[in-house]
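What follows is a single chain, given as structure tokens, in the form predicted on its own.
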Amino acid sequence: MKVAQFSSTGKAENVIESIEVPNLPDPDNNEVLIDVLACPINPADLLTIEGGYGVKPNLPARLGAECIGKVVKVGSSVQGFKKGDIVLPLDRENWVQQKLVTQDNLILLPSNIDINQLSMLKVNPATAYLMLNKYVNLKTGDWIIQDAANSGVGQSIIRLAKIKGIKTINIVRRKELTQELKNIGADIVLQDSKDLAEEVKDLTNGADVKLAIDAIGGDIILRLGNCLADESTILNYGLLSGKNIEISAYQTVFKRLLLTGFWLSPWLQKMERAEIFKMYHYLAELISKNSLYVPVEKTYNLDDIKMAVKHSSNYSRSGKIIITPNG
């Protein structure tokens, strides 16, 4: 059985590789056995192996933050699931041939489902979810603003919003990605620059904007902040820039703005099996219908593991990179 694994932080592409490992056993009585088809590869996979996440594994180390399996054998005492049912994992180590889940780890899913977009429905989708649903109560007609709004949790942030009529404002890198956020559903589009606020206020008629999503950090966050009506929430979820977060004392202080961050894992480990369930399902539902979709650029097989997280890198793609461990 062949694992993607690093032995040491670095850049990712040097450190990272495919390696064969022992079989696995049959499963116990309340394990499952599943064959792995597919995981993307996510900027907080990458950062790991930078030795840039918050949480550092022990060395070497196994990667991949999710995945969608197929059930190949189930222990004795396990009910709810059985050969061929295709199921999400709710652990991590996914960069792997096969693995042994419990049950209680497993979501049941439709079979009929696109697997390279169920592949990514545990990070990104739910974390759009949780942002715009678990902070501020956002009504329909009220405005948020985003940055990365091009990265698959920004799509699923248009896609999600779109639906509870909820107006977007998404800051890109690249004029020409537009269009293609706004035939997503993207309501604003713009580049960053220091006049983002005047801009934001001229082109939503001075609307109160309450909720600004963060994945880069550093000094963006004193824009997005300018654009914010007084008594709103700033969520961080990521640090692409790779800088310290920057705010101003008048932001905080004057115009009272909350700044918190975000992080999928706790919030998982603190909501009840059945809202974890509803949650996935009905995210599963709406890639079903294609009204949750992130582009898939390029699928890889485990063996060009270091292709894969090269390309994962480079931020100028159009879509998501996926592992396909078992071709």
Ligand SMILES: NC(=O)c1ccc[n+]([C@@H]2O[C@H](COP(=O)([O-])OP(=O)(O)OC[C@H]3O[C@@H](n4cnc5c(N)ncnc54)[C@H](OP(=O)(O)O)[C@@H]3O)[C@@H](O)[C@H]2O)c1
Contents of the next structure:
Amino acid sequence: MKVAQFSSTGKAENVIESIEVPNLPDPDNNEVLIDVLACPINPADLLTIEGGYGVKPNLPARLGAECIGKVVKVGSSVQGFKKGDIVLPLDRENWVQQKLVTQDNLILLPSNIDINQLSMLKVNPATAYLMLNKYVNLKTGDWIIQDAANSGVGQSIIRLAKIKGIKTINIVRRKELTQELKNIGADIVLQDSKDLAEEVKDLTNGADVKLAIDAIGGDIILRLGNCLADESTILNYGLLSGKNIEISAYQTVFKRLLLTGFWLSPWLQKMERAEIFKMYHYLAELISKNSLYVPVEKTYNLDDIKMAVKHSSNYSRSGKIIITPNG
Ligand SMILES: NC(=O)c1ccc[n+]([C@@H]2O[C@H](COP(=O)([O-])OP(=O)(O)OC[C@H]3O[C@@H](n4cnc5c(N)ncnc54)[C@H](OP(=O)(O)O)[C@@H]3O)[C@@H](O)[C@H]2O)c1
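Go ahead and give the structure of the form predicted together with the ligand, now that the form predicted on its own is out.
Full complex below, order starting with the chain above.
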């Protein structure tokens, strides 16, 4: 079978390759053998290949934070799964044609949902859901602000916030995305500028903005901070600019803003299994109703992994790049 692997860190398209490895054995008692149907390429995957992610794998390493799979064979003591079931593995190393997963690391999903959309369930919708629900007690009518608002996470935030009646101010770097984001529920769409706080004040009639969600880092944090009410929270979950966060003493001391970070990985390690399952079933149901949806620009098979990772790092994509290891 084929797997994607990298043997040294560097620019993704230079170091990643699709290689042939021996087929997997039959599953152990508590294991399930699955065909991987689809896996999105996320910025974190690229960061892992470049050596900048929070976890440094031993090389050579496989990768892929998420996928969706179909059950091929189940171990003798496995219950609740059968051949043909659609499943979400909670573990990593998903850019492979087949994998063995222990049954407690698998979530059974309905089989009538778009596979590409389901393949993006584990990371971005869960990130959006947890950031909206676990940090600030947001009530209907409250305002939040976010940047990189057209990203997969950003679009999930817009849609999940709309469902909860939370209003969103969305910063994008391409003005032409305004209507598209409004169509999925964004209340305000703006471009970053030195006058951001004044624009936000005007457009919200001076409403208190209680949470800023940032994937970029660098000096945009200063401008997001200026949009916030006193004692609000800035939640940083990405480093797209590659720059360190800038925040002023005025913001930390006099506005008493709280700056913290979000990483999905420790959340999934510390949450009770029942809560994880409940969250993913809720999010999968939203996907089934198209209430959560992220556009896909192109799918690639595993042989074209170099082209796929190169494409995924392009500026101004219209959607996600997805690998379909079994065609
Ligand atoms: N902490 C966590 O647990 C966690 C979990 C999931 C995702 N993330 C992070 O969330 C971010 C978004 O991920 P995603 O999968 O949703 O992304 P995505 O759908 O692949 O989209 C990438 C987005 O980043 C924007 N972008 C790229 N470089 C930028 C820059 N220098 N300045 C401003 N915007 C930039 C792109 O804007 P254009 O469309 O204009 O090119 C696009 O909106 C990434 O940083 C990712 O690592 C973190």
